[in-house]
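To begin, one chain is listed below as structure tokens, in the form predicted alone.
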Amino acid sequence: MRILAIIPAYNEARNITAVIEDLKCFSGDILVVNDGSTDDTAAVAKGLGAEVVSHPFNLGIGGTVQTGLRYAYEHGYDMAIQFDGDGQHRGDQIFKIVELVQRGEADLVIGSRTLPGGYKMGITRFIGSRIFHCLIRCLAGKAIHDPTSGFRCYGKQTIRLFSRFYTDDYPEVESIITAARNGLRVVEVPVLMRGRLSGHSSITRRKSAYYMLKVTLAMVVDAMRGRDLVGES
């Protein structure tokens, strides 16, 4: 099966070398989606042999992931891995999120930081994840304990769906709803993660509050639509 690692990256020049080096154990192809970085992210990634697609300006994580999934769809990949450019995700954990898709038992696998053996997040993020967990369970009937995790494996059907329909802003939680409501099998597995290698997250406490409100409203609207996007042309 052909598999692509998608690395969304915005001003990650200080981290991207270690991230790509960490993928040496990965047998697939590597694509860095440079989201309008103002540093040398694209040049460093190209110098390390990765394929690079660059946005002319910053689109945010949703647009960046969708660019990678469109690339995967247009180039005929069977699976795609979302692997963050800040160094938190670990190459030696990829097999855990790939296995179920390879066996045909899942369409979207989320690497969970909160199941036994997983990474422990901060209290604010933990509370937010619990709220989203309850909403997803009510709206989509899925028990996802770490819905904000960006460490994911997408199967072929999921690649096709998200290459056409994907939330621009803060997509992690909404994409679970979209996948589940379109009959795709969403599961999670425990994984190990690390802290950022350098730099700081762009998600402040104020942005976290906005994130929770925006995503909650979007999830309710999405549930009210009840559209089957997979079957659309």
Contents of the next structure:
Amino acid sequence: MRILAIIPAYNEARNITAVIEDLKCFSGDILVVNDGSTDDTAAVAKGLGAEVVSHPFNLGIGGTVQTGLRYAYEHGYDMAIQFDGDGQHRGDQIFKIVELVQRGEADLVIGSRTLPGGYKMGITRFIGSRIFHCLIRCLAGKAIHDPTSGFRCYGKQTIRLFSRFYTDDYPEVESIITAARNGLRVVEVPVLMRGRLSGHSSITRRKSAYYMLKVTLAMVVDAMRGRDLVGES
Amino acid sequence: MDLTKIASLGLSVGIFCFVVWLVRERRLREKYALLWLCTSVFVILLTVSRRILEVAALGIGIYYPPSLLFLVGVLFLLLVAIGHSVTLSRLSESNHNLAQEVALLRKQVEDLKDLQKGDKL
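Got the form predicted alone; could you also share the form predicted in complex with the partner chain?
Then the entire complex follows, led off by the chain already shown.
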């Protein structure tokens, strides 16, 4: 099975070396999607032997992950892993999220911090996650405890679906609904994560109200869409 | 003809000509110009004959005819604004797709170049 690790990176020149080093134990290919960085993220990643795709300007995390998934789709990969460029995700945890997809028992696996054995998160993020948790349970009939986690493994069907339909901003929660409502099997597994090495999270306190509203609206609208996206060619 | 009528007529004919001129200069697409031309024709008609406005207003139960004008104006602007939001969404969608396509194609070109270099060595 061919696996691609997708690393979305925006101005992560300081972290990217450690992230790629961390992926040494990973046997697949590594693709860094450089989202219009103004530092030398792309050059550093290329120097370390990773494949690099660079956006001409900043598209946001959703567009960046989608570019990676489009690459995976066009190159016929069987699985894709989303692995953040800021150093929060651990290479030694990949086997946990890959396993179920590899065995053909899941189409989208989310590496979760809140299940037993995971890490603690901040209080605001915890409350937000709980609200999304309830919404997802209502709209997709699934219990996902850490819906904002960006540590994920996509199976072939999911790669195909998301290479066509994926949101620009704040895609994590919405994509769970999209996948579940299109008949894909979404599973959550506990993983260990690190705190971020350097730089700041894309979700600031000021933005979080907008984040909640936007994602809620997107999820409700998504739930009103048809379900036959996977079947389409 | 009273002064307000002349001013109103002058203004709407002016807008009509301005829109035609914009299209002629290729600064405005025909698709969008159509909407504005219809509006100015509508306003010209109302100016020329007050009867139309009065009959239309009383017909739908508005007793002060000029307020029909305001109502229609606000509704029209609302529609234009929504239309622009839709256009904007479509444009940002294609912009997004183009950026991804450019990124993937650039990567392909680089890969091909590397391959070529390898052949020559």
